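Only one chain is shown below, in structure tokens, and it's the form predicted on its own.
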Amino acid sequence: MPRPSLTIALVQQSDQGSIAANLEDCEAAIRAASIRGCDLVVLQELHNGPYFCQIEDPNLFDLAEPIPGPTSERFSALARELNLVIVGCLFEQRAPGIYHSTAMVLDADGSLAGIYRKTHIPCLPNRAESFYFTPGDLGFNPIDTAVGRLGVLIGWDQWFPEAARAMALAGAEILLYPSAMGADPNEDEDELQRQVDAWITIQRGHAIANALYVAACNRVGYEPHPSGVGAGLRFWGHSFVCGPQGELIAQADDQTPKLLVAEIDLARTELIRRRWPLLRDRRIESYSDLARRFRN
């Protein structure tokens, strides 16, 4: 049965430069989180290497694996020797031509609990997600495990309440969002701030709306251009993790690879509820309309 109290730990890291270097670093940040009680491990977006998509390069798809692969069979025997849930996340092979960035949750036993495939996909400049991603379609599903059921979601889903409303509709106990959210280094400190700013407030409404924890688990570093050419990206970490009152409990700063440890009580969404019946007072026959792209 799931517990309604745990303790959650988010690893937040910069890129160590290699596969196999990254890998090191989040055995040794899980080993870490269980030394210190954790039941449950959330890695950052594509935690296995730099973050590729700043260009469009075909070569790259090689970075790409199977789910079952080398890194979920890796985390699966890693999550059963320590009794533990893992969540990580990877650029997954599914089939030729067809590629995700994919979440994958390992239980406590061991066993591959469920995957889920990121579905809003951004193509912005030096974020060519939409070249290597081909959009989720396992639908907002959350996962159940040892510690409950988990809504995870990924990256730029994190801007969308519809995501977090429909895991929260399904069920979900607590949002995980994987990320790698940053800028351009040579971006206004002051614009910066308000990006940051927007990112943490949005996911703090989403626990809002829902009565639902929300634990973000971001990159941080700066990651030169591929190319040589362009600025790069200075990921901005502060990882967090919110009540669903949307009360800061831990967080991260924006410059140091960080074990962020947190303790929360599942059975808050209950209490809150009761309080503040946001599901009960939903008008579901007036909302047609969010089914479209634009009215006009």
Contents of the next structure:
Protein chains: 2
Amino acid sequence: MPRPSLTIALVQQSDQGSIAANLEDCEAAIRAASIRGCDLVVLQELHNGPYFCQIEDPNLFDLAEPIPGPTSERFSALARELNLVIVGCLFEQRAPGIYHSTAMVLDADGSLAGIYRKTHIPCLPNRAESFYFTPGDLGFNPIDTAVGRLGVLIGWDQWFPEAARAMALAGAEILLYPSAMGADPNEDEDELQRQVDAWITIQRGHAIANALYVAACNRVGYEPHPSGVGAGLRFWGHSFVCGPQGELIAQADDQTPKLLVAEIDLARTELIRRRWPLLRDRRIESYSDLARRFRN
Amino acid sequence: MPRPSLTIALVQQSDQGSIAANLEDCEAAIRAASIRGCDLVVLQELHNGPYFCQIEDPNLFDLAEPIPGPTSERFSALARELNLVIVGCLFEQRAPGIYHSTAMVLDADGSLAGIYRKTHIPCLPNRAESFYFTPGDLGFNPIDTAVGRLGVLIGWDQWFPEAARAMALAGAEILLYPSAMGADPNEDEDELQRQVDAWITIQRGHAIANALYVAACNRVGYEPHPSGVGAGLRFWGHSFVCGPQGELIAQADDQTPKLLVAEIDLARTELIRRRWPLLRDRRIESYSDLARRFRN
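Show the form predicted together with another copy of the chain, please, because up to now only the form predicted on its own has appeared in this conversation.
Starting with the chain above, the whole complex follows.
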């Protein structure tokens, strides 16, 4: 059973220039979250380094590490010391030639409660994730922790109602999205605003469809293109927490690193599902086309 | 191929007290839409009468009519006369004991282009739809018309990302939702606001997930409880049109009947899908659990 009330922290960060500096930044934020009474801390996608996917370079596979490995062990000790749950997200080396963007969940006793490997992988200009990340094959399985059953998804998964729904049907009590969404810094202002609004809105939609809290922790700040020729990426921050009716509870801005703290009540899910019984009314006999690519 | 630009009208109405008066109200609105150059007019759910589902009364099945039938024939003649497409929504008598909430699509040449029978049926206090409406068995099939391939869904279907996705995968070029959403007039103001926001947000989410325009035409005004004892229902209006990034283009208020007109460009769907190729990136091998009720 989830605790009636839970304090969650999202660590919206910008790249500090080295793995050591990023790890220190994460650790400082987690310690600050602990001082503020947080039970659960969510880090952004690939928090140990820059968003390296702007170019396709086989040498960058060197950035990957195994799980368990040095980072998971460091955060495991921290989770145990502070008695809180940490959700991180690493570039995982699983085997030679098999790499993933992988979320790790460290339970409050320091154990590795579980991992989730990103399922939906984008291939977009300056976001060559499909070069680096093998699609996850762990399915949509929530991870049990001291603070509840966590439905952890990553980045591009945000745009797929299927992923959120599958996590909800597997019993997730909250949806968490470590993320690294950004745009070309020269993007048209109106277009950028539509993209950011869409990113927030579709995730609020997942909250509503499943009557679950949603927390999205996004990267912030500018990262240059490694070639020096491209325009680079400006990550749009806007990390947020919303409730099971999609109501925004806390939100960071688009410019600054932020420790975003929110008090949530997981018991609201049952209340909302009783009033608005959407899971009762699904017509599962009518959904076979969802497993098709298209119908022509 | 869809026309590059399309003018759509949503007829947000309140009950006029009789079928004859409601039909006249619809016809007047459709003629006004024609004068304003509209190519497509969407009426609200069950526009011929009051929202009769507040109580369970077998005598009320008398309100149903077949399709084709008197109302479809009247609107068919009107569609032909005005050379526009009309999407209506009736209480359909299909057979003794088989009734549906059914959308009818009258093409610009007056032909009945197709129907869609509401799939997701709510059973809620003062909304006993599951007493009246057999779940639709036509699947999620868009309807071809002179203005494009219309993905027509109805009311409660709004809350299910599965329905919107299935329509998109079947080639729908726009999603249309005749609707009759409302609340107890004594509902807490904050709760009501969350519900209305949720209703808008989840549908904007369907637009974003599928890069399709969404138009929701909702009932407005107060309708008393037939027993004289219940509090009745206040329909929340707020009919709206949003674009394929979820951006709001037009919106009615929550108090007044409204002919809501919007200019839309269906070609934006391909533009957005090229930039943000979500349909490409669906992991259909991972979605089998969506056809399950729950995983325990």
